[in-house]
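Shown here is one chain on its own, the form predicted together with beta-L-fucopyranose (FUL), set out as structure tokens.
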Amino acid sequence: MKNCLSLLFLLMIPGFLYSQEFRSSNVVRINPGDNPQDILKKAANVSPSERQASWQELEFTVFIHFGMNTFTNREWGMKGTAPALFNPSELDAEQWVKTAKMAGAKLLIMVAKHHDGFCLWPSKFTDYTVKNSPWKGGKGDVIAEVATACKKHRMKLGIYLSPWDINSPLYGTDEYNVHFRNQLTELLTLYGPVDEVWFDGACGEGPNGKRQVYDWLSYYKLIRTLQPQAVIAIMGPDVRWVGTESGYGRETEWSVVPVDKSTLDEIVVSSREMKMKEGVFMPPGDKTDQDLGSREKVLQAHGLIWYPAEVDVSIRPGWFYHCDQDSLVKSPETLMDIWYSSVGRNSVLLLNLPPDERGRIHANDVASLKKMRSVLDATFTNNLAKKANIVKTDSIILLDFSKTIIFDRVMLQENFRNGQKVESFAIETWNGNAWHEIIHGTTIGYKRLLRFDPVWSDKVRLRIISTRNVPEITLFGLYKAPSEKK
């Protein structure tokens, strides 16, 4: 009998150890013997995180460049330019978080620093800051100012700081990644919530410039404690960069995505340390690539990871601000292109407003936001499906309507927080004989936006046409977008 328990014992061990190993499911492993029926379905359960799932819901942010750059006209800084060079005359950051607020943003990116070192706060650990600038006499602190806009207007906040400085004599050395997270902490610590760390990957240091070996897993152990709802963006484990900076998203894209064996394991282990539900690992591997999680890459992935896309593009053509630029600022016509192709593809649009030089974003910005928050809240607001008579079957949900209506624009949503399922689908209307395509469509994960010419029926069906799983529909609208008047 002894022995019995004792071997029903060493059998459960092995199952218990796996069960134990994430404790989040934001993350899942592919075991050899997983066959692909328990593949698709591991992979139709990972699902985010809560800051995760919490930040895609936001669905626009903005980004907020402005710094040395805006005042020497350059787009990368140089090493030495003077402080004495920032002084804006009118700074208002206040109007940039009711610019953000009026266009419907919902967190504000402020970069801090950028790649030239200069600190918009009076950083204790450089005297490249704002205080050796004129600007106020070097008592001002733009991340003050702004921390206190966002509360005041109920703005999420956001930072950006550069891991490279062309500035810092530390830079190369070890000692850096002291600095960089003596400098994360005054950021996290001194002003309030910070909902968003953004980590940028770029460096253009040449062949013989200097190499930073960057401490990732001390940074983000440090944001994980000091804040720990903030996602950590781009250079980090929460929120994937889309892979280009066009505004245009992938046709499909999924947010969960392979992970090699080798980042489980680090996954695992920095769970383990940090004692937390969830590891803290950037994946490695190419962002830029078309496919990243087809079901031919998830059959062959050892592990799967929930991994959300931003899509990140400045409204005009430079990521800071340029008089010359003035006349090239984003048409509203071009921002809603951007919208459905960001935020109406499973990503979130991260949008940059570059203030001028007075420190205050530019008339031909707001005009053409204010005009892409009409057009938006013009097509959104009524749901024509909230008429309808709702049937729904397994893979089809129909609405029944008691009269013909015309609708150029569908609204889809999964229940995300469940996991991503859809792998395509298909609109139809019905035409008294038969089921007609109207337009069809691959992932729809947390919003799936299509447009096309305006069509009349009384019925109209979503077909799911393939899934991973049985697929979660929380939201299946029908608008109307308001006819352009020429």
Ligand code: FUL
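Form predicted together with beta-L-fucopyranose (FUL) done, so how does the form predicted alone look?
Nothing else is written out below except the one chain.
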């Protein structure tokens, strides 16, 4: 067993076993009499729901922005755009899914309706849909084609339905909430399993000049009823927005964040009404600050929830396709930098791939993704730590090699299903006389990736500097990135 750096082995190392002192839950209330030690133990044992954990393990997902804006060359739609403009000549949903899978994505989120209100499925509740376009003689259904392709290639399906609708005459009235739930019901009942429902908070004027008051809780309850395994993201109770559309997450990313008393009460009420453990709630406050879950924040909280981050970015400057951006596709190097700064910082990466007017992802985008994937695979296929003897003492895991190795990447993982505990750590090498720090970090969570110049050593150790409870390190991996060809 000494050469096996596996989940079971690390969890069996004395001192790295999971403490059962507090029962795990994805929400916990802080009581007035709790001392700092009690609060930190509670924080360490807040854990994800099954849907949140399964989502986190996807690591990488893709967005498909395609619709009326593709044909009007805009990012934001206009009122009165005729359905006749929507007419892709070579729409190939299977190419979208195969491209996403080639890049390593595990879930595809399809924009079913953007702010312009044009529906990519033949909704019964509006005429502003593909059924009144010339595409396939009005018999087409983009969502059906995407769902079929996802099923064929074993890709999970997600849905984005814009809450803002500048076309609907109901927008700005109570009837619109009914209308929105009706359209949501269609999307969640006609196309098979849906594993993520993605909402933003977009709220502008409708054709009547009114703004809508969204009945978010009713949307959440409908999703929980129709697709209970689906995470509700961004304007939702399962997944939060990281705060930018740059693709770069925080250096310190806590999945456990404070929550106020009113939100705690909301969760309790919804749990009781829906007979479910974790309930639903409106996203609490601004979650875009740099410091969301530090020890200082946690010790001042009324309660804590598991609320992980999704990092979204487009492969191009725009979210929809524009031919003048064909030369501005993010390079493989930029995409890898984003990968290390999102997946490698305890977040899930959501990368947008906008198909062109034909209905295909452009060759430039595909080429950049292919190169990114090949370098990532070449880097992380061979875990050098598997060749080490493993020694654990206190808060240190030592990898002792029989000969000198060279590496420039480290991968760390906690058993995040049992909570997030590590607050800071250091990676150190032995130079023959003393230990030398090569890099340090703060949070680990589901995954932490670290990059540095190549290092040679026959002994490498992970030293846990600060933790909220007994840590569970499930992976301490060393890797060497391929050398760049000159």
